[in-house]
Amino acid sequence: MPGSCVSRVSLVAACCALLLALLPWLADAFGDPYLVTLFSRILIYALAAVSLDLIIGYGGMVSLGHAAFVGSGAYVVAILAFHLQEGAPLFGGFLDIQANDQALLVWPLAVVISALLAALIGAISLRTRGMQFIMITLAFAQMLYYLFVSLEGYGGDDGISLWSRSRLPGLDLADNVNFYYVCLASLLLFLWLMRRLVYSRFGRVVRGTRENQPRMESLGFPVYRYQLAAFTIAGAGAGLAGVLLANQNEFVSPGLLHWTHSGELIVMVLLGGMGTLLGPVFGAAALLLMEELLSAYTEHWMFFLGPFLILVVLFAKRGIYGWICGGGDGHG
């Protein structure tokens, strides 16, 4: 019954939280404070995921370019961090504009040129439907990785290693426990955004037109420009997730921008359940601690993925979610 379904998934998303915000105690108290930097990844690809499940699971946009955001996201801050270590100035002085470390600065910047990038490859994308969208983006998003690999003077292929993380006024961020809470509000802000959102009237309309593009065409709704608005939004999202991963491995490479980390985050959202906002993070957490678990004992643990994600499809009508539901059709 969906009452239950929102029931289950509402207590284990309490217990979640609960756990997620004493996550830094716990990883004191057993002696691991490696578990918090794992967290906080899970927490970045998280948001990443869900920001994907806006277009694929409620807008029907399957997207195999969304890392181009990500990536854009994370060189905006390692491009100004290179600009201020090396004391060089942006745009070769053709502009008077500063490089800059602060994160009330830098990360809305970040975040609003990937909502512009994804504006403009989506204005054409979207021109197109189906497989001519999914190769479209992923052109798009290769284009760039190219574009990065190019430009020797911030490390080509290499990549620009960061010096420290961003500032922010009243918080070092250099500490783990600190940078670990700013990525779980992050997260959580999202997700109470995206829920809105998903909710509203701009909501039901992107869903209609995955169930019914014609139909929502035919009721006089502007189809192209509620779907770019989408793909905006979803751009911006994984903008931020660029920002934050970019901090924490104090390292930036094109591999960001790469369509296989595009299909790693598909995979997390159709692990975790598409159209569910909460399944894109129990399966950005299920793939990544897979990943850290199995590569203790294989570099092969990719191959022990594939079974899993086919007992999940057989077995869990909406991935994780769906399981945790019982089967059951509700919505996150």
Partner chain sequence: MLLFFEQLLNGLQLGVMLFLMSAGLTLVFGIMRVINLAHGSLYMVGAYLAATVSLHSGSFLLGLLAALLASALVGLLMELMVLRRLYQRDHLDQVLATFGLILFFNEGVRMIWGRQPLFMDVPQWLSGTVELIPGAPYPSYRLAIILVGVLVALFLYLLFNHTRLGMRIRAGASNREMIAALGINIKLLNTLVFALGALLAGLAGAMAGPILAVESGMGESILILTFVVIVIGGVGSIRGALVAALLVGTVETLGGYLLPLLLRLFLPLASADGAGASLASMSVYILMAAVLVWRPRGLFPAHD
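Give me the form predicted together with the partner chain now, not the form predicted alone.
What follows is just the one chain, with no partners and no other molecules.
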């Protein structure tokens, strides 16, 4: 990767980090507290997009069902909170699990459940390649969507409203600024994990498989299990994003798992620049800000977003990251 690219991206990233760190003060100064909410959302979606980039960008596995894991993470939070509110025992009291809203307990549980779900779906989907893989991940995600729609006990189509955010000892998450910093910390933590992962032995195998799977097999790598591990890790990341999203909105509905939501995550990855760590973060910010701006002018903003995406695909393949890197540098 050319040096000028690295330094330019670092510069942009540093500016963004500073801006994000100071954002609550800026929002205060502009007298627009909505900015804090908006940027919390951006950070959460960035987290989901980064996790998707691990499998799409680094792993070459085009999953069109990533929102399912975001949604399942969110539903774990919501369901546990729901039972606490209603005082109804979980699973009809069959299992000795307590309803709960303690973040330190619920959040890791939600992440683990999303990861397990990803492992299950991945184990079947990864038996196929290419087009079939896309269709199957989409279908399984949609299956979960319909499952949650059919769960009348949990509001079916209408979803569940939470009474309050999860409780974290020593930090009041009900405060939007506090919650914003939790989102920021989660994203930074996840980015750091991804950075270690991508350049580890494991990451190298995942990247190699993307480029040439038969070659990896012939070198002696049983690639299926590495791909499955990557798929599972990505599912865990999406689950964490879902946890945060449920808390941010204090509301969860099957819409979270809908496949258009998965499509939007892919858009973020590609718009930002896939196979890069920061690209999806840029992409999430760009898409959500664009949505915000366009919807102020017209309720039919998707009518313009659609053709815009087609143009991006046809003419600006390397995304925002590539654009920051500069046009002439080739791929890195």
